[in-house]
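Shown next as structure tokens: one chain only, the form predicted on its own.
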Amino acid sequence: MAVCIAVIAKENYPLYIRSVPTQNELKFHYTVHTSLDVVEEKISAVGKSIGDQRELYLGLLYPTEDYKVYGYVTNSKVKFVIVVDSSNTSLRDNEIRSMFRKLHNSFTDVMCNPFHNPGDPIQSKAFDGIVSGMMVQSS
């Protein structure tokens, strides 16, 4: 599972960021922002392919030694970044794109809530739930 998810607005601020080890929080805030250069390169790269069908998942961005970095862009250029531990090596392609339908999905609802300010930090009970269900247990 994740050890980290982060949604980043179109302008490339973080909208939220959840680590599970907090006392690495900073690092991974790092990984985070390091990705967007990667999915920005994937996102112009595809805008120059025939026609504007891209595919939303854009699959792994980069390996690090403890991680690996996986990437999701919305149609409204709502980026989305799970970090996975490397030691996991049970974690199917298909399953990482399962986890970024579910973060979209739920990310649609905040969105659809008319009380939620758009670009705004997410702070809705029912996505944190989603996010924590996808998270590593730590014990």
The other form holds:
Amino acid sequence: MAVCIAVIAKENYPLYIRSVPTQNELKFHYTVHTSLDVVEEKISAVGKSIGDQRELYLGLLYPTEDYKVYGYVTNSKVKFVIVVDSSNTSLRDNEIRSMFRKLHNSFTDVMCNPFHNPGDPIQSKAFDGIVSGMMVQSS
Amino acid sequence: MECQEEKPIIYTMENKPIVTCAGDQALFTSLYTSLAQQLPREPMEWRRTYGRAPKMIHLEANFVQFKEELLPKEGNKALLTFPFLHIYWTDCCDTESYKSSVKEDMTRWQNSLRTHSSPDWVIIVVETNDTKKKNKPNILPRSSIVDKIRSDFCNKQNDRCVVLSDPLKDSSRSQESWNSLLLKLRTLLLMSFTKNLGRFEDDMRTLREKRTQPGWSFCEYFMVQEELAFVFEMLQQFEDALVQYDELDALFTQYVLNFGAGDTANWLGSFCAAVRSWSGLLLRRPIDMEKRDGIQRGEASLLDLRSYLFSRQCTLLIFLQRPWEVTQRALELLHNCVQELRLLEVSVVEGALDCWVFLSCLEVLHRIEGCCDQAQLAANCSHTVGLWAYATDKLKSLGELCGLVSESGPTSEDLNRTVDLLAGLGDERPETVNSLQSPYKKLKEALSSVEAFERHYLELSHAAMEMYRAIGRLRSARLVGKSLAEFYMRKGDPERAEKFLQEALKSYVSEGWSLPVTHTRRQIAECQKLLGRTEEYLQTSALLAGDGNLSTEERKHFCQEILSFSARSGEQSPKVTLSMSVFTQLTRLQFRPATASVHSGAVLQVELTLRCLMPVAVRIQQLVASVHFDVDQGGTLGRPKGAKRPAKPGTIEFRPGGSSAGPHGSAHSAASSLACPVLELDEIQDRSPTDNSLNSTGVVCKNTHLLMRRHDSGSPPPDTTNCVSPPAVAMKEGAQVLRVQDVTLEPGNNSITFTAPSAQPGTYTLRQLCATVGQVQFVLPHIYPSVRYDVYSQEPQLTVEPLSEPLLAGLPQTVKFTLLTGHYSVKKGDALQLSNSDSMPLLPSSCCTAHIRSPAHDPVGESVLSIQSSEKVTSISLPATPPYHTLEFQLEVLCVIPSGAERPASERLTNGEVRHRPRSYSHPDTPMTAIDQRMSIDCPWSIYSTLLALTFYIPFKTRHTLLSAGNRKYIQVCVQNVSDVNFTLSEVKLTEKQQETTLELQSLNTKNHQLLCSKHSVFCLWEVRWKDDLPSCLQCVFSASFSPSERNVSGSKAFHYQFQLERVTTLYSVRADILPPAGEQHCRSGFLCGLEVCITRLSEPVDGELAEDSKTDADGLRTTKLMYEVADSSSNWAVCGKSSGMVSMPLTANATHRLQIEVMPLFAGHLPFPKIKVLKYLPHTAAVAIQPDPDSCVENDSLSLLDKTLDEQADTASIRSRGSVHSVGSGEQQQRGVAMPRLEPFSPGQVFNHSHARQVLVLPAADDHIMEVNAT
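Okay, that one was the form predicted on its own. Can I see the form predicted in complex with its partner chain too?
All chains and molecules follow, beginning with the one already shown.
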């Protein structure tokens, strides 16, 4: 399960970011922010060959000693980043993909809310619930 | 390669599959060179088992002499030393020798093969011509030896015996036999591979399946599978070889994971041993035999196994030309190892892993550098940069661990640790002893001293940063920079640190990451404090004090920093100016009154709502808003009127430009500032300065400079508050200011009220806001959107307007006087002087109350006006009224309806006459005639009189008509009510203007009171009777009294109407008769009838007439010429022959003239008589005999239907003639001047037509089938 889940706007400011060990929050912010480098790299790499359908899932952005960072980009260039503990070896690519899909669905619901102003930080409880379900249960 | 001497050749990469050679060694040696050369020349397709894709491979072989020891013993699984093919060479060509020795040898060879169950053999028989020649007598056919061998050894396997002919000769035959031999050899080799490898793989799999059994050892299995990898490598099948290692890798990883899950394998115990050596990867050898031996002996540690595995993978990947995969795998490996050690709970000396990782990173990088050129390296930074960054990171933590980062240098404890760490590195590898830049040397040097560490660390950091920059990973570069900054801070070098921190901060701010912003900013604050940059430090402190991401204690700390500085009594030091937006935010500004527009001298309050971001209440010595003053130009030329006053007038909401308020503050602001700014539009009206009429109007966008700006993706949002460095704020001097002293700003919203200066009229724009706290000033450099208020000065203004529209003339009407005092204050005794006018007197009223209203239209007071009227002026004394108030009162006025006498004599009131009279005119909106009444008022504030105009409307329209019956005359007056009010008309009277009682006007009106409803008319009729002679000109006055029917009669007003009638006397009577054709009783349509016209002179000639248009005949009889004209407007009649003609009438009473005209009725029925017109004919005296114009209708002999146009012409002519005596009959004639004879109509009373409106019965023609009924 994830230790940090972030939704980042097209303009690269965070719309939503939550991490489980709260004392490490800052570190995750830095990690997620830095991961945008790789996200941009991957997006632009696809853009060069016109016509091929880009997969939303970007895969492993980069591993660090302690964490694995995965990325996903919606068609509107909103980025999802999931950080997983490296020691958590039970998570396979498919599980990460399905987490992103779930996240994307919930995000779409948030955007469908007529009272939500796109570009504002996400404060939806439903979204929060979905994210909580994907996070490591902090003990 | 160095290990070649101590180990068998099989461990070099020059391994080839072994092929043994038995038989004639000399023969083989002679052929060896060409065989070894030619064997790999052509590729062979290798079909694989288990559905693996076939491959083309070039086969090589290592030919060794056959020895029995080479044959593998039972149970020996070694593959590398396995002989894949056995060859027996012979060039025996005679049966004797074959039988005697060769066959025996072969049998022995075969037997030894069979005992070792090696089925892969081949016998090669070399044939040379030389041998044939030499042994001529015993020669046998070559085939016989071969056949013999085949029959002896190759039962059913004939292909196991190959003939090679003339191998050393260069002939086509020789070549052919070589080719077939090579093909055979290759095929057999491949067959052997397939078979033997297949068997090996099966064995290996079996072994693997046993892994759950106790006693299974990974290391043993490792050796087996690696053997397979070696063989693939030997066959140049690196891909397959790599697969073997990857399988081993995965298997091991799985075991470690299972261990983590609680499933322990015994053999893993050896890998869980504490790590004692952390010498890093070794990638320079193809095979690290030391580690391999360790694995074989089961003594390897986890790091050893991983290192060995990776070194093999690395070697193969480089063979496969995939160096970038090496770097990627290396990073994964290093991360993985760290994780695995953690998972296996292997005890590691602190820092040992860092050493290992550091050395490994550098080793991989060196290895890659060794196999790529510089350009390739530069192009593939993205693959290597991760390792660089990792190495940097590890070196940093090592440095921290060993006390190399602190300012004071390492302690003895640190030194001990360093020694321990260095011990674990062991000795330097022999490969790199001589190189100057080995990772080993680097690490050792870096840990040796503070300076060396710094050098190495900086070198690595900069390398990593540059690479990140080069590939566009700026965020990563900044993160490395930040880490470098932390290093500098610990080294006590805040100056360098700040540079990196600022750069990182800029990036976080621009992308709206609040938490990193806060963190970085706090580090910057530390730097700035150390550097003594007071102003910047205070600015940063202010930002941090208002930062919701920090705890209250921290915020209070930073707030206290500011306050303690501000309290410092340094009079000589200049004040520190900081941006206000970090300290407090202006959220709303409210004007009181809300219009934001006051007259000069009035009180205007400005209420500011400030949101204080500080965690504690702050006392401000003074808060100043500077104001820019623009003198009002007076005119409204091009000035936007009433600058946008949105939903709530007088209130301006400022968008939160907030930086770090609240946890989402900066994200908010980033979001909002990245979005387009809101369009600000203003209405603009351009009015003409002279009459205030609208010239043009339009819409202007006030913030085009924001909207039209390029939106670069990289440019930071226009959010100055978040600026990394405080913006240069300067307070503009010398401007007018709003000021409050000693305010305490509580955290949260505060409301502060200013009293705005309003002495001078003009526009005041609020520009800046400045809060002073001791030595610190917080300045808001621009208040945006711009806020302004207007102070105006107004001239006193007097207006008079009707209380109700429209004002009716002739009735008392109430008008409202409104006096806007403007800047003038009305004193007691001031009075308005109204010049009296006869046509509009002011009606004295008993009580007249003036109301005074404040500028906000609230009633302030009332007072009774005193009005004094003298002959010329009416004076209204005004009550004392303060400036900018409104004074209102009402007066009754009466506008006298002008009687017709003032106008030149006319029958009509409106037509034609109005143009000459400027004071009455017909209004386009109403049928009533309007009269403008001017009033002249002298006001106390001006030396000039105020001229005001009121428009009254006459409610009546009056017409008169002269009616005749023979000689009798009647006057009809029609009064039409055009107003919306009902009136009662009474005392209707018609009198002569000159009271000469020769005339008697006898009223034929019955009713005394007449109701005259709105839009209705009343007709009155009088008969004119005279005694002696009827005067040619009658001047009459119609008078009536009227009152609105709703009111009582007593309030009735008189109404006069004067008019003049001329040429009243009847001069001629015209009598017409229609005579049916002879013999008929009635006229018939289509038959000619006679029209007999009789014109009779009724009266003696009057004086004017004589002079005017008569002439004297030769016989002394005075005559006048008349023209008659028979016209039929409705085409009932056809006039045959002359329709018009001239008659000469004697000027005596009862002179008669008869005319006979032929007319033909065109329809049957009661037809009206054709019209007969009589006109005066005025020949010009000078030109008597002028021929009349052909188009004038003086003579018209042709039979004609008089068409409508002619008729209409005649009609208009007649109307005109009635209007004016001097107007002439036809326009054309008038144009031709007086030289022409003229026609002139008579006044309406002068000719009386007896047969007017008479009808005659016309029968239809007898043979008419169709009777037309014409209803008109």
